[in-house]
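The chain below stands alone and is given as structure tokens, in the form predicted on its own.
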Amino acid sequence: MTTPGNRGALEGVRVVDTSTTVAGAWCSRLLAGLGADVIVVEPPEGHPIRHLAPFAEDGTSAPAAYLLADKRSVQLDATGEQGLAAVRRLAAGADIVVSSSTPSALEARRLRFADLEAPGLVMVHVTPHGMTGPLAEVPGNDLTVAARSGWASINGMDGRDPLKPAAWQSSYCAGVMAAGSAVAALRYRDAHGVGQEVDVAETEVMTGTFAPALLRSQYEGRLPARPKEMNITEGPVPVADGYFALTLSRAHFWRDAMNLLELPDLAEDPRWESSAYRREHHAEYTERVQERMTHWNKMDLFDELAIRRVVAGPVLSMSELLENVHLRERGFWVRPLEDPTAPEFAGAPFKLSATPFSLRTTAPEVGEHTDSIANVEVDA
């Protein structure tokens, strides 16, 4: 039974997810965690995410288990008119529809916003390049988005190939933007009775978050350069048991860190208080500082710097993340409420005190809820 303490913020909202991408799936997963009833429409062979590695011993896709959790599954063959008609009925009766289709694909299936004839509908498009413009029909993925957004131009070392952000970061960022925009459009619908389309382009999401490199290029008139070598001014450096990132942006960060590392001449010389001076003369101290850091274990160094309120971060491995005391005490790692024996998942990236984000169920089987959802007819 739902109580005010565990009622989701989007309780009573129905979402139909017709998307086939990680970005779309993450958008609807966030909405589901906020209490929405999310129905994912899957083709006969299952959602494309179900075929993504890595796979568990039973052959289940780990990404699918994570991204399709908390949803109900309807299996429809949308290549036939009867299946398409069922998709249209589901979409027209929803509060939010999530789509990753191109404009021409929606037109061919008569699944455009206007075709659904639902004035109060919020239709969220999450595509690589958006629903308008010369690239609207062009496919893309996280690799091409990283390239076209500029992110690849600053990732990696100078003289080597550009790198994209790890895994599906573009998709996850776009999914978050899509979920937030959907809730904003829903708020407007509830206040004024008017639905609308939300157009989220993954390239624009990543270009819009391409700071400070893009801002520096705009306002300083120079192109950002990738580092020629990795040192303390650019990123994590070795310590006794791994790697460690040390931020030295403020004068007291520098002073207290240098004293802890037993480098009093660097700590007390007033010239080093200026971050600009430190950037210009980094060759004079980086080797000394990094050598002193190699005598420390990363968590010991972090604890001592935290006492001094110096911003720093140990590079945690996957196993260390799972065992991290801070994340454990905050309840970040969660299991589905209906299956406490299921593997743990990463929890919500935010906390709501009255309507907490929740993980209720594991990912459904393909078409598990087809028969139980009203007004859906499937070709025999």
The other form holds:
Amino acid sequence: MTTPGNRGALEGVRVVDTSTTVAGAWCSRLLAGLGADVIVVEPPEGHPIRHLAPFAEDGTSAPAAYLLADKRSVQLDATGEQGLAAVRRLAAGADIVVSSSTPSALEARRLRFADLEAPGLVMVHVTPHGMTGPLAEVPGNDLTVAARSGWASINGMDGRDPLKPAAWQSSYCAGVMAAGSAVAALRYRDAHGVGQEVDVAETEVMTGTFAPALLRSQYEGRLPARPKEMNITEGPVPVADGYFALTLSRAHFWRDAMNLLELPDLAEDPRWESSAYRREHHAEYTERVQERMTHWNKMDLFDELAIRRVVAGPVLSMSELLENVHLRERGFWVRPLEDPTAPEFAGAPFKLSATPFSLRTTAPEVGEHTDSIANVEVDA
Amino acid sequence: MTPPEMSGPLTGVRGIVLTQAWAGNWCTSLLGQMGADVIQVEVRKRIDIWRGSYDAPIPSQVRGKKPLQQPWNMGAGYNSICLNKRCITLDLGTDEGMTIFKRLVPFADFVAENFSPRVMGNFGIGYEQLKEIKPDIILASLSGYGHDGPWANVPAIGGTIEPTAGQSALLGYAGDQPLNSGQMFPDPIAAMYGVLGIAAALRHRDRTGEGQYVDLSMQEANASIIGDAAMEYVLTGRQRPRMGNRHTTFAPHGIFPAAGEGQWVALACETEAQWRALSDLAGRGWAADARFTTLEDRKRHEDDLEAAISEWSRETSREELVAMLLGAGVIAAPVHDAFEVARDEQMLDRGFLRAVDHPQTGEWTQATLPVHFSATPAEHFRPAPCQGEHTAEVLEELLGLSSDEVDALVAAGISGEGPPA
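Having looked at the form predicted on its own, could you now put up the form predicted together with its partner chain?
Below, the chain from earlier opens the complete complex, with every other chain and molecule after it.
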């Protein structure tokens, strides 16, 4: 079997993705980017992500276009024994299997790790609550993960509903953690010949990202509050052409930013050098500072602050990110190697000097590779 | 002195790391929890900002829990994200400190750092120079904007990457202004990607003997996890609006008030069966309401739908709501605050949350490794190191330094602990 252009860190690795979630799909997509041959198993009606909005005019799901890219698709009806047997065969022949099924679902379909009788296999489970414990069978999604993990409790505004991260970021986070763990387990397998199960709970991953607030609350005996109003101590505030985050955490950030904003009395008063003092007395300056900021365009303010080495963040839209000179020069936006006329994709999450992350193909049609993979299975 | 016990798939791997703050510290801690021996090199003159400061106040619930309490070892930030690391101090601004660092490098499989891009080169320990010391070394750099390109030297933190990676534009209530998350969310995302990058580089090295340089830009790492919104823009020309807790496809999908102050429940229906079950539970005839009959109807009348659900949900306690919703097959969860998370039965049962005893702050419930390996389980969890706690141990174990030689380094201020003289 040949997979052209496959020279990554996971060259020669076959991944079979039986998952039905964004977390599982992102895990296998990252493994594909590192050079693995990823086969996604789809039911006749297509992967559930293909049915997620938003859609392009031709009916293409944007999440599916992004998440299923760089994979080959096998269509299998796994509701019957014949289809299930094929899934088992495919999975048993893989180096890594990605699954999002609960323990009972795997048992019912005889798709448990033990059922596959492949001792060198790395089987990655990415589920909302994990494969053990009282919630193992309880369904969840990106929303409930944000809720149970603690993440939502500190996000959004006081008095309004706590917020989850936008889009599917909790799921992507779990996918990243699952991919890293899978590679660690694969490396162990290569050295010792021992495969294993890797159990990643999406809620635990998000509680991992909540770890500082979790410990700080216990140390201090009180909970962090969500902000009552938006000001520069909390997040983005309006400027002439949009919004801008000015996180004035160090004394020189404060001094240089206040001078740039033509507020010399704030810049020079030594009381304001302390970030603790500034937080406590923010009502005394936020209105003045924010009024001055409205006279600036966001990129002009960003450029001037960058020269002064003050951390600052203009809120960028997708069109601005697509045009961003820095991301352009870094080569972040990419078209698939084998389909250079395809739309641009958000590219590598990091650069590897010896084994670059790559994007080879756009998302397959449902079952596009069913025949060729079936033939390979026979040959093997 | 004996080195700590290790377990997990990365047992036998060693990192000598110059990481700091959240992204780099948590990245290397995760690797340590997977079994790697992670040796943190800290410079006393520039205390890790996540330790706080040398004169930080000691948090109220921690005060007096242990006989020795030093402010720089009491930071919740640092202690929450630095499990399973050893910490040595070296003044890298001195020839002798740098010499010792370079003598440690041959013992490392990987080096990781998250300074701004100029620093490693200025220190004379950029990738090319590290490669001269150890040809198959892996160097991972986690920076705001990566190590090349016009913004390479623009300073950044999580709170400014969130806007420049496109996340802030998506976060917020419908029709309202963009927000940042209540924490520096881009940092832990960069940390987890760092784990993947280093693990992949280790595999390549094992197979080929070739090391490599991992250049991680927090902006790119974070933009990648909203790549579906970028794809939406590319395919349709539309910027995805801020939509609170709503879903692009399903409704209802949100966080609703329960009875009592500050009590919230997350609730979603992804199938028609779940919607009918919710409607039956509420008993208010929603499924028969023309505004809510089909998914399309519910999406069109989502404001009305959410108002109706809120009116119903706020009459019942959060626990009752969650139990009844899950019982009926509806996707639901309580919104837990930090204290409730610390008591979460599921995560305690799985050993993800566990009591970790720190020598200066005492025992607290901490988040550990969010991964469970069946054949190579992570079994040893050590608290975040105190500053310089392992200097003598590591220098003796790896370099064979005598205690007199270590004492001399401390006396010269090259190593040691606490505020520099």
